[in-house]
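Just the one chain here, laid out as structure tokens, in the form predicted alone.
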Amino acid sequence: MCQVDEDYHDQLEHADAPSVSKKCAKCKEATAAVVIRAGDTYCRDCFREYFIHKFRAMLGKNRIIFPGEKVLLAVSGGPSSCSMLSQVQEGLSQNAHKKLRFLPGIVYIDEGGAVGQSVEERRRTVAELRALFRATGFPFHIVSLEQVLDLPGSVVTVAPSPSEQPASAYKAAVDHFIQNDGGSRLTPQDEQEASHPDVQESHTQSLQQLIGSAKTLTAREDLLSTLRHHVLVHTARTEGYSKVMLGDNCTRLAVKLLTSISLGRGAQLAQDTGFSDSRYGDIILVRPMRDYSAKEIAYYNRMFTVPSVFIPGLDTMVTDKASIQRLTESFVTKLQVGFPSTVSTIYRTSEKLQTVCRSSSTADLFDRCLLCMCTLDTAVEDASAFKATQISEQLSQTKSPGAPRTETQRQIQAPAESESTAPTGQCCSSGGGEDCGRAAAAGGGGGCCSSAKLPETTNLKSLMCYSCQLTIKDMTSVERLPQYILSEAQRRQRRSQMREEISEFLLDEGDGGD
């Protein structure tokens, strides 16, 4: 029998930990310099060739970017977007084996005002990025996020998209580009920079109030991402770009997929995580870095000295449970440590997901979300999860008639009941005969402020998808939203009301011309 003090050290054999090959798995000659996964070891030269080939293969396989097109690179200063910029610069160099044939430009969205950075910190960050952009020789645009307050209403409308071209059109475009000796050189007038003027302090305060109106960090991050996309699309349209490159890598997309499902964006997964996103019509968002993991990008930037700039965000130095996005990221990255195939499994699963909703490129404008511009997922059958969630929410807010109310509930509900029961044209002031001043300021029509706010909030949610409804629900006041969003909401409501009034005179889609 076994004894407690028995010595087994002489009989047991020492098992060495499995070690990876010290030779490159590709050339079999040079010493390995980096280990991507167990068994995938590369020397310095082979890893560089592997990294560059993956980027160009992603663009060549999809064939969305035609030769001679103007492509806007969205660079945030992080490792992934700076690595994307380095790959484009490498592909346009004279020594490139297979040159890229599009004309690039760079845009940086300065979000320092939204995250609470000082003016000096923002200027220092912009100066570092401007030096980085000048070294590339590409035209660049530095835009402040405060410009979202002055955007036109066309940002949340769909511009007509170019008609789909046959597969042979890409080859014909390449031949035409080569014959004309288009090359990838930029003309001197194209090598220009566009920097935003000094931002007014009032605009920065308005932006901070807009972001701060969201009560949770989850809603603030979601709202900030939506506003960032609006500024990107507007910049691309005004500067004549037809494509926008994003630096989303495989790890970020895996986190984004699980986050989107948690936030109720299951119907929009194809647009949020796919290679191309055509929700805006004439501007297509592409993600050429989606095959790279964060580990591969970090190794490449470290080995080949790709510069990047650290810029704090809303989730900088927060706990893992501060938001759904942060919690999902912590869960995926920690699981990736013990199970290295976690990110790739989630990512490969996202490629197979499809939505039963109509495509965002074919949906009507009034069937799109007012914020994210994706197809509305709220027009579903009665026997659906969305309807069940609505019924559950309504029942939870309904109080039984016989149940007693506490004093706090009476104090909270009394002002709301007095405002909601006030007839149109009657003021919400306690005296009844006084005027709050809103009616006179609005030109004497429309009544008091309280009689106009509640219907607007309800109708605004009806113009959004389920996930954006949750974001708006977490905001203390929808009046903080930019004016172009509120104006488009009013326009859609008027069009919807007009359609209802003339509905009996409209022909159904199935009716013929007899």
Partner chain sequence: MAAPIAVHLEFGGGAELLFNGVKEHHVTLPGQSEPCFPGDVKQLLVWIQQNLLKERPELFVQGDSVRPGILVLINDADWELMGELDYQLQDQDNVVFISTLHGG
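Next, give the form predicted together with the partner chain, keeping in mind that what was shown is the form predicted alone.
Below: the lone chain, stripped of partners and molecules.
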């Protein structure tokens, strides 16, 4: 059977060409224009139908968006989010079969300041996008990333979610909406244009310093995406939206899944890549494009002229090995060429991921990461992998005796202690510069001021999940973090200290006590 036969080899090589037939696989009449997945050929019209249907099916299958709800579309200008925008337009149009029934708004976050674009370039991009948004007729908000420096602390707190609506309520809500002549209410609202004040130069510089304080591109990208999410959630909250639609496509999510594992975000995978993400409580992030591969989106945009704007980002034109995100992307795309089912396999795996559902009543603030708002995964049990990581970190940092020793010892002690921080460290981080001088005299530690930064970093670390800790570790100085993060950190630390102090007076609640 298994002969090394020259003829056999030739037959294998020729088998490829005839298998990709030239006729559409669906209607079998028109000439095929696109190849989707491995070997499915579609003609233009069948492809369009398939594309539009998938969007509706995705929203209909996950009955999360209720009729009449205000949904914010996060548009970055890239092909996926612009495609999402056009699908929403398509779905809301009067003659659509099974119309969509929610009220969309658009938000665009101008990240030019973080990326290093000139003011002129940013203005041009914003003008181009403004014209694009105006053509849709939806209300839009153009926000600059510099706004992240002024966000209120409520962004990194979990707001109580509105009462859980069971799945059965969806059907009832839809019927109710139709009965009440919901169609007339959904005419495009009069365009409200949020004024876009010019960004102050100093803010842009602060933002650049913040991004620049992360030493590796990996940390920078991670930080940027966290800040972006915070701005999105804040905009949604202030403008009264209850859901945010993100334009992540299948390929991006497959890359994100593998990247997240490499970054140590395994515990948060389901929320990072799933259809709905409810870590913020009242605002739910939804990813309706997660079933579309990048190829399908690019073809659709090209064939049906969906406008999009290319905006260079932090990682444009970098080499493959510049960051973990880039490396994973290059790995997946290369693999996809030889094995066209790579992305869909990864995607299907991600669909099966679920987090252990802790009841939301015990959603203590202490259980959430300061930056990414996901449940903390840093319970250091004795035989856990995390404990092993900590031990090797401590061992690799023990240096020769001398002045550095006090700093390393403080670092070693801090993770070992449960939540209370070393007193000298605490006074440095809570006070300003002037307090530091006093503490140096009173605390008796000569190295107090010089090592002021270390206790701060350690303090923040205890409030974060594993991967955010790694991002912070890559930052030269955490002082550059926006004020809302630092003040929220202090608030949590004070509460945790207070809890420590009165712990012996607290009644044991069974699952909450010490």
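Just so it is clear, the model here is predicted, and its values are computed rather than measured. Positions refer to the first chain, counted from 1. If you superpose the two forms and keep the largest set of C-alpha atoms that fall within 1.5 Å, you have the rigid core.
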| item | value |
| --- | --- |
| Exceeds or equals 2 Å, Cα of residue 53 between the two forms, core fit | no |
| Core-referenced Cα shift (Å), residue 39, between the two forms | 3.1 |
